[in-house]
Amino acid sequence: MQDSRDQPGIDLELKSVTKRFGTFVAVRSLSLSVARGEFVCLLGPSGCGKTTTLRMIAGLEDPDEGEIRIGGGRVNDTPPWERDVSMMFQDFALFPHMTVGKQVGFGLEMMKHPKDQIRRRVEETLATFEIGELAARKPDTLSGGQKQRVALARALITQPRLLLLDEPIGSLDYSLREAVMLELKDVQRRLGISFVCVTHDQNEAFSLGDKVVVMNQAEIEQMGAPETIVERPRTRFVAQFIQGNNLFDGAVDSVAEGGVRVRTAVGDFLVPLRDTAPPPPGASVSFSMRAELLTERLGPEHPNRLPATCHAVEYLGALRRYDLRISNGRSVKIERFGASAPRLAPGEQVTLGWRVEDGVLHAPAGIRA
């Protein structure tokens, strides 16, 4: 592959791939582009298509259609080792019987590197990631923690233009996860090199990704920054998977400036026009509410409103979550953060009510990204 680093602005291009195991679509016409610098995370359930997503970048995966572009320069053809791309696995695969000193150098030896420039370099980078007084250990003498950032230093000590990540810190106990997103951050900023991160777990992409990238059923169901996956999921599945959603179904009754009137097996709400073309009278549509954006204490403000009973309480140290039932018996989650939130207890019977503003209208099936 020819050096293309000095190409601005993307480091890496898919375009309209797609990967078939015999009959199996493991990922349909798959469009994605990462920005320079860019940290995103591929996110979805179990069999959505975002490892063999990864694997192919890596070119341990072919693809059957489109195409796969690194620098600018396309990729589909080029062997692994010469992709200018480093990855980095969830048990991070550290070799039992060298000393971490030589871990981190084995792709600089790889690369036939001179041994003089190999030891400074390895020195370099065992003191950008605090790992220094590891050199001469093994991994089975190593934390958790230890391991991830020798993992990483491996990865990234040969400079490569894209780092791929598959649930790097899955098998980390709860405890440390907080500390190594913020790390892995922290490098990755430094660094300025993208990452290209798959997992399952939401808090993880959000923390991380400059882009979150949702996948569903080997597509892209919606992609942009954190917040907007958040506060405005484009799509019922979206809603669905995203915790913190309370999801509606239901029919337009009726059109108006700027919003729609929905009714439902419960009531009829007011929901908001935003990007979405206003659906005819009578179209199935759903629409989702966030569980903090819900209150009991209602003003002119908040027209949309729902008779619920407290089910059960969660205490989440700084966050409550409170699980109600409504009149067909589902479920609807609220959140209050802090101590001083006001609180229900179970069997208290509320109303509550949101604002029309805060509901978010979405796309009709098979609209997606």
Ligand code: ATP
Given for the second form:
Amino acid sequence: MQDSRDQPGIDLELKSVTKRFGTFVAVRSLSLSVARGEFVCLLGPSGCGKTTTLRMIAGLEDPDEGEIRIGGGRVNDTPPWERDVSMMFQDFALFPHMTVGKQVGFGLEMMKHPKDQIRRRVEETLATFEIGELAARKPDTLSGGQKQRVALARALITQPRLLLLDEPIGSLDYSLREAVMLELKDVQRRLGISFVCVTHDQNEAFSLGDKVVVMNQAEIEQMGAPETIVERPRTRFVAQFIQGNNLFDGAVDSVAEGGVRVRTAVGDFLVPLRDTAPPPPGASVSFSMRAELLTERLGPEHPNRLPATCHAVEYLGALRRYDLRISNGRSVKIERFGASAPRLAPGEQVTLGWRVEDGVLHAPAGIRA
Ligand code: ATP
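Go ahead and give the structure of the form predicted together with the named molecule, now that the form predicted alone is out.
And the full complex, kicking off with our chain again.
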């Protein structure tokens, strides 16, 4: 029989999966697939159902409805240890009294592999994660980054099809995060194992994920490549949740060539339709544009214009963020790298503009991904 691991394709499929706790719906009819070797990040606010989804994949919660398939086979009734998945928890859940070498080999011991084979595999795995010199140490003597490597080595020694990670960076010092993220991504690429990672940190999701799944109130709002989520938020929720979007609410005034004219409290703006059907005149709509695409250097390519007053300037390393106020008192943000940053000081009045194609019209509320 051919090992299904040798077949290219899908490692994980969730089909209309629902989980209730009593009458509360924690995950509603969620469908998602993870291709072989893909790094998928579940991103969303606290309580949206990310961890419950991960726990159902691991077999730690049973779905009330729907199907979970791993490696092409239905696993709804398969216990966690037979699912071909490993899970890495936020606090790493290392065994405090076990040496690094012992805990990295623990999974193979549970699977009753021969002792000499375990010794060899532990050595190889410790070498892969460059923690060979830590083999005799106990967890309380390790740094955060070292603990994470040990937890990864322990999770991956059994060569699972899927690694599930619950907030893998969350407990680390800020200064360690970037290095650890790069390392996680590197390990995933080298081993070609599919990773499903839960996070509420969008920078983490965008740096790690090949695919980012944005969840809200038990459902998927949008899934796609990081660039798609950032540049084309599908709904008002996603635009608001993802940093760097300026959000406007209004009503459709008319359908013009190439877009809709939207009437808002601060002016009328032309927003492209792209592949969505034109909403009827009078319909409530929202749209957004990225803070880095707003400009004060206006030209004929910027028909959408908005008077604003600079309220504050934030220096974020190489990036500058300008917080401006518009006529209804709401805030609009511009972001720019130092070299191209506008010379705007608090109190200064300016007219901002953006190109029609930089606006993103959102799907009406209630229409899900
Ligand atoms: P966070 O980022 O805060 O961890 P999350 O998106 O991972 O949030 P979940 O942990 O999946 O959210 O929880 C989703 C909802 O289900 C929450 O309202 C939570 O209180 C509820 N919930 C989770 N587990 C249980 C349980 N065992 N019993 C009752 N309610 C639960």
